[in-house]
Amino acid sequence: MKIYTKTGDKGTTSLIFGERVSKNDVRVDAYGTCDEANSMIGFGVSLFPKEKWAENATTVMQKVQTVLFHVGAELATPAGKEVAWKLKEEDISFLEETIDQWQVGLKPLKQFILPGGSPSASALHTARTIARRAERIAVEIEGVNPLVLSYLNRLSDFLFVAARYVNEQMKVNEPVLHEDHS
């Protein structure tokens, strides 16, 4: 099987079920942005150290990446059709439960933190901003599954906590916003 098909050479691509659309279609933008977030999560995980907590976190992240792939499939499905990998309420609950578990050991937020810290946490912060962009794009899709919007919203919360969790586990201080910016 060749990886290149040449079918997109004139600026169109196929949604699931074969409908051809422009590569600047809002659905393509939305699922492409989910793919960006997914890739950045993978990059962040690739930077995890070889420690027990990181093995567990990697398992969690790979589950999140799998569900995010399913979100992309839903976004790539034309209105009126239903994808086989339908998002479930449990997928959102998983994010919320993990957020709650990982927040237990974190210092309470008393001021704004800046994205950064360890390289892996920085990548997760970047993934968070990409997930927010995916959400902003997805709201433009008429008839989008409401669970997709909820998942993307919760995903950015999850990635924020995940970045903090990684910094805490790696004993890296989070950069904080300084009042004096002169």
Contents of the next structure:
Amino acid sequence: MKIYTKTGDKGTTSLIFGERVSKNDVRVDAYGTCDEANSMIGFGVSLFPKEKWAENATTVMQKVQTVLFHVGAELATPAGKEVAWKLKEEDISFLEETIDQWQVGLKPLKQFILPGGSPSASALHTARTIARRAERIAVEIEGVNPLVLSYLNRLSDFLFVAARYVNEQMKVNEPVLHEDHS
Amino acid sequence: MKIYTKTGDKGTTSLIFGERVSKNDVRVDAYGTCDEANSMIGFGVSLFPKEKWAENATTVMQKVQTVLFHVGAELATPAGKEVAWKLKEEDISFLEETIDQWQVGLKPLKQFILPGGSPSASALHTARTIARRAERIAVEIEGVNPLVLSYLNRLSDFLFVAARYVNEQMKVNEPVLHEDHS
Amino acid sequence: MKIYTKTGDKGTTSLIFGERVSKNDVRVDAYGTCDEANSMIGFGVSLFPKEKWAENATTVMQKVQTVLFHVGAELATPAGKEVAWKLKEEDISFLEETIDQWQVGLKPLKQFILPGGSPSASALHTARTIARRAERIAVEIEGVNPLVLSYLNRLSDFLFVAARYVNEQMKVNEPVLHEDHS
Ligand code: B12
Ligand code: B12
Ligand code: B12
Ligand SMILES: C[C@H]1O[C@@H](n2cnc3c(N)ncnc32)[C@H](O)[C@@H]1O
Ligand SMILES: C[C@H]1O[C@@H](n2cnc3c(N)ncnc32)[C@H](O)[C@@H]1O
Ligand SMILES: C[C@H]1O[C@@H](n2cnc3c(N)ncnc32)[C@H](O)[C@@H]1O
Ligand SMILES: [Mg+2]
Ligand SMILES: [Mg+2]
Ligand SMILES: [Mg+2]
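Alternative state: the form predicted together with another copy of the chain, after the form predicted alone:
Expanding to the full complex; the earlier chain stays at the top.
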């Protein structure tokens, strides 16, 4: 099978059980945006240094990237159908446990920080904002699995902490607002 | 002429033949998103190593970036008018031929891959998802040139193969899903 | 207070004065997209070299990143209310003055350029297109502060010049269209 099938050249495509929809269907927009967040996470990981902490963090991140395919499968399944890949409560707990773990060494915040620091952390901040965009689209889907919304909500908090954690591990200062607003 | 004309400060702008539209007009959204995809391609190219294969790939990529300005011109032209820059069937064939050529050394896929690998490949994966977002917007335009939809559809398949090709050339392992779903 | 409050798991969130809205409310979309542009600017800055001009440019960029939080505050404030962080005319003048200053050494343009060059400049081009996306969303907000629209409009011109300026300082050739269209 060729990668380019040309079947989508007229602006329609199919969901998992074959239902044909417009490419601007909200479900397509939602899983397409998860794919975008996934790619930006992959980019952040590609900039990790060759160090022990980063090896562990890569494993965590690739687990998250894999779960994003389960999220995508849920989003690509028409209401009323069940897909083989299921998003699980444990996937959300995994994010929460990693947040709690990575936050231990981080300075508690009393104000916003500037998204930035090391290239890798900056990319994870960008991924965070794309995950939030995916969430904004997903809330529009009628009958969406509520776990998807919880997962995407937690994902952006996870990516916020991941970005800070990477800066901390790499000993790169967290950029602060130019005026003090604390 | 100054770069900042301030004429767009009130939220409207003009298409190619001067017609004034809101900045949230679907055409503006579509060519604005092509510009975003174009910029992310440029970023992927900026991370190419100084090697022979990459020099050739840069030429290919810059040809694609140029054609994206033709796509943009089509999108910025109101229905019924004709613009000087025309998108051509050959532009699509060029993508298909490059896909076929770059795919020769790649392992055929039986499942999804994680978007990632080298920084450059990860950026091209991200560009792929932005091209797909541009396609989702373009399908909403009434009377859009069908070549534009075909081109954007092929472009994301091209960028998928380009990302894989870059990883192959750079000898960076293609990240795989954490569970086997083959 | 934990980072993950879970209060937004059902798809709603609150604006600055506590009003509860859907996460797909246009205001949320607008400040979420400013956050995305802000993150991509932070990424561009993270790739600056350790040089004198870049130190100055970092100060400028972080000032802009800080002002984007003021833009965000305006966008997160329901019509009729006033927030502590105010966007000011001077914030726009600051962009214009920096544009004029950074443009001095740049070749005047008679045609489009390919977004690219150094990784940092390419990231700033990408940030430019995200700022433009934020502007396209912001124009949809009823009763939006007009300064917000002017600021976002100027921001993308500023980022265009910033990208060119970075390429010039780094002595990286500005990529040109593959065909001459001058
Ligand atoms: C939804 C969807 C997506 C979504 C979301 C997926 C998700 N779960 O998050 C996104 C947007 C990520 C996506 C992206 C792509 N997709 Co897609 N996708 C689908 C779709 C509709 C359902 C897939 C799914 O999630 N199934 C759920 C699981 C439980 O069921 P499954 O059937 O066992 O799924 C397996 C296969 O679909 C599959 N697979 C089998 N052979 C191949 C070959 C290729 C090249 C790929 C990429 C996958 C693939 O991988 C899954 C896991 O093993 C299918 C079409 C269909 N109706 O099945 C196309 C499909 C798998 N996609 C396809 C393609 C080409 C792509 C892209 C390359 C498009 C692009 N240019 O970006 C990328 C690849 C991304 C990657 N990282 O590998 C093609 C593959 C054609 C082929 N055999 O060569 C398909 C068959 C559609 C088609 N007919 O053209 N996709
Ligand atoms: C559609 C459009 C876009 C689209 C799509 C373009 C495409 N084809 O894909 C996108 C979103 C990419 C875009 C981006 C920008 N654009 Co524009 N764009 C237009 C528009 C409406 C049509 C251009 C076009 O495609 N013409 C089709 C070709 C066939 O016709 P042409 O007229 O011969 O086109 C040539 C000139 O327009 C031109 N050109 C001539 N002088 C200059 C000067 C500058 C600074 C630039 C960037 C281009 C430019 O380059 C083309 C090729 O040679 C024009 C306004 C208009 N109505 O003409 C503005 C216009 C060219 N854009 C302008 C600007 C400022 C920009 C941006 C810098 C905005 C920003 N801050 O991001 C960027 C630059 C991007 C880049 N990489 O160089 C200004 C240039 C002002 C000036 N002379 O200094 C114009 C004139 C609008 C205006 N009045 O403000 N643009
Ligand atoms: C609008 C908004 C945003 C917007 C726009 C902000 C802007 N101005 O541009 C954006 C999208 C950027 C955003 C992002 C985030 N936000 Co927010 N945001 C808000 C909101 C609704 C208003 C904030 C504001 O602008 N106030 C205007 C100024 C003038 O008033 P202020 O009250 O003095 O603002 C200060 C505090 O809000 C604050 N602050 C105080 N303690 C903490 C703790 C943390 C962790 C953070 C990030 C900020 C923060 O910093 C401001 C400056 O000093 C508040 C909730 C609320 N109703 O207040 C949440 C809120 C501040 N955000 C929150 C969070 C968690 C985040 C994110 C981490 C979410 C994410 N996963 O991406 C990021 C962090 C981004 C960063 N770079 O630091 C939480 C903080 C919870 C906590 N105390 O731990 C809040 C309280 C919402 C909530 N109840 O969950 N946010
Ligand atoms: C931190 C603040 O961000 C806003 N918020 C909550 N979810 C999203 C999202 N998906 N996208 C953008 N903004 C969001 C809320 O206003 C919250 O209080
Ligand atoms: C690989 C799968 O991606 C979906 N698909 C097709 N075109 C787009 C697009 N522009 N954006 C997001 N998803 C798309 C279809 O469901 C296809 O089967
Ligand atoms: C350079 C050209 O870009 C278009 N334009 C103006 N503002 C935006 C925006 N926010 N997003 C996308 N395109 C825009 C207009 O057509 C202008 O002439
Ligand atoms: Mg949240
Ligand atoms: Mg396609
Ligand atoms: Mg403008």
